[in-house]
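In structure tokens, the next block holds one chain alone, the form predicted on its own.
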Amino acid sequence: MYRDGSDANETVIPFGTTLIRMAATLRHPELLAYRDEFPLLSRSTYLNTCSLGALTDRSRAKLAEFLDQWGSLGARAWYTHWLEELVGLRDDFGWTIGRPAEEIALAPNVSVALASLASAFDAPGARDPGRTRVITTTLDFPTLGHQWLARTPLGVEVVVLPSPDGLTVPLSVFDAAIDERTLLVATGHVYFTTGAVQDITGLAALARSRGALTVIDAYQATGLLPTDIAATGVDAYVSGTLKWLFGGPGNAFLWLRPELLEALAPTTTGWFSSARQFAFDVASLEFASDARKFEMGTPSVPSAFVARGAMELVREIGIPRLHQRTLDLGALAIRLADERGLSVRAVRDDAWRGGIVAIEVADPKPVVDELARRGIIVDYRPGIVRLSPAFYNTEAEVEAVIGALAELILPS
């Protein structure tokens, strides 16, 4: 123990007046040496991962890939190359899940994957039909609730539960929510607004044990958390690969359990659903056996080589690495903030912490400008800035942020 009371690991940083105390290193320092494969990172301090994650070269050489292959190939480059490709991508979605490629469904977004999802309920005698209540969160992205609400003409119930501390809603407010009526329970993995990560081991557990399904959005998880879908027990899983998997919009991807998968039909629907795609047989329809029968037109062959080339980058480092730093960056900023005297929507603890930290705000927007102004990129949403420090941001970019954020905000 030093005198002024820290420890021989950790490093003593002035700021004014105050000694802010922090581990000395950061957990794996050597994927800085990613940096030189995002050309962003030179030109802005870029803490914006959970709303985009910044392009790296591998994308921008599978895009070129792709385009080179159209130009001299033209249609035939779809047995050649891209029909192939879109197994790889089925497949890479599926690693960072922990199941096969053909557990999975490929959409152009989540609510692509939610409407082929939803649609499966509209049949008669999907599920007991005195069940049709849906329940989600008022802290979850909006798209999870109004695809149900789409269907309150087909006799749908949406319940947005509350939450209690404006960061997380307790397993306890799902217990006392779920019944007999509940169809299923429609949530995040980790709270787009908070970044708070949530029990869905326990929340399956929970809707299991009154009959319901889950349903669950992983955007702000996936290439964050380490997970083991099998394991949850959950009995949906939707995301993409616009955030923490680099690979920027139109691809995103839907997973069943088998079980689920092979007693639910689809009644919206695309020729990429079928088991016979290239029989063109416009009297008849048989889905493919897996889980392309929840997929439907003709994909976004550009976004899925974008994709592929920020998956490579991802499966090279390994999600559990990535968790780990951006955990460290955004404790790291936490107590900045804390220290500047910022006030912090964040859960605390780094169990239940994804890659989100919230800085409260009244009014976000002339803030974001002005950082963008100061070449910061962060994001905002209602009475919060949002930063969302990656593997590939350093300490002083986010000891600069929280520095101009103070500025900022705080009086003088």
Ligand SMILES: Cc1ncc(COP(=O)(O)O)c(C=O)c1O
The other form holds:
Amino acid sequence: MYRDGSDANETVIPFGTTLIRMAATLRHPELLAYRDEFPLLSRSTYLNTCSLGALTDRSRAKLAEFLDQWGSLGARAWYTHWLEELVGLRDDFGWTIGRPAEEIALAPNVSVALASLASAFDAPGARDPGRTRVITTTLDFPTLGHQWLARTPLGVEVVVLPSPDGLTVPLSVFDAAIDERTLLVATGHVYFTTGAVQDITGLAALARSRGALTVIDAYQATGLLPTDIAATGVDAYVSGTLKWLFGGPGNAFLWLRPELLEALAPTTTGWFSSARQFAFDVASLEFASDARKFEMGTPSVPSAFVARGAMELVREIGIPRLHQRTLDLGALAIRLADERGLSVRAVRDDAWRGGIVAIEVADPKPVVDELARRGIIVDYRPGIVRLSPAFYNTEAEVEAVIGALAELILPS
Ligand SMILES: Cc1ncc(COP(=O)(O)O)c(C=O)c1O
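Having displayed the form predicted on its own, please output the structure of the form predicted in complex with this ligand.
Okay, now the whole complex, with that chain kicking things off.
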């Protein structure tokens, strides 16, 4: 069963008392034609896209373009090329969630995007004084909780919800916690250790019914899950290019629901947020009427060029194909790991699984180091080895990694 209802070529496998459905063959083998554009893939077995997507030749070519412009035009390049490239990056990010460039604020990373948003709630009158709580979960990436923990001196209280199964946080857990003291529910679209997809539509409806806002960290979803953000009802969405957009470090974004974008104003800012940026008027600040309101200072232009090279490829392939092939590779990894007797920590239903398959290992670092010695790149988090095959990986690579893991982990 696939989230997009596409022609799933399924196999049904008994798992405990339930039947699980998985793709019998990998869809979109035609995408393997792109492998040649990723030099890393011929040098290693790379199953670590959830940490950092591999570099494409298109990014390298775009970076060379940036350097040529700098070398030949100097500061003129801002007006002839670079500002336009930033508009293009906003447009690329907007495309991933079905929204226009004007609703996208660029940031150098998700932490800055979140900090800029969080600063808006520091303004007097920006929130109901009774709403002091920010709810997050134990499965979330630390920067999400840290934004609000840093504000405990300002009266913010952070509530960290548990995960009953170590994989997911069901809506019932949020339901029990969100109340009239809740300002925000801040959680992931796809959890970074378990790859579980959160029901952000259900969560947004639940939060709204109690007068709270939702802030979603989509780093492990963007480029992987087809997303119509307006249809989900979430209030704020942040993500970046490091992982499933293959665009490297230095590029992230903040999207706000249009009514919220209008209502909120940051209290941490920079001159790129000004409606009259090139008036150079130090004495007055009028924010841009679009999402640039939440931008800061001079962006990392080389990073934007690198990202745009990769985005060209992502747009060419389209997120539904990237999603389907990634799901199938993950399903294959789960099936092979089960067969070998490895302890898999992953959601069994494709409809609620992203691009990560975790294998439980008490002391994962030496295992990951040994794999790296053998030319297999994966990574680890406490208690797990994280595998994240992407569209460019082959069936044989997944088999090789599971085989090597079984050899290293299981008693001989
Ligand atoms: C879910 C999630 N959020 C955030 C980040 C990174 O945040 P930042 O862009 O602030 O480094 C990562 C990975 O690096 C992540 O997996």
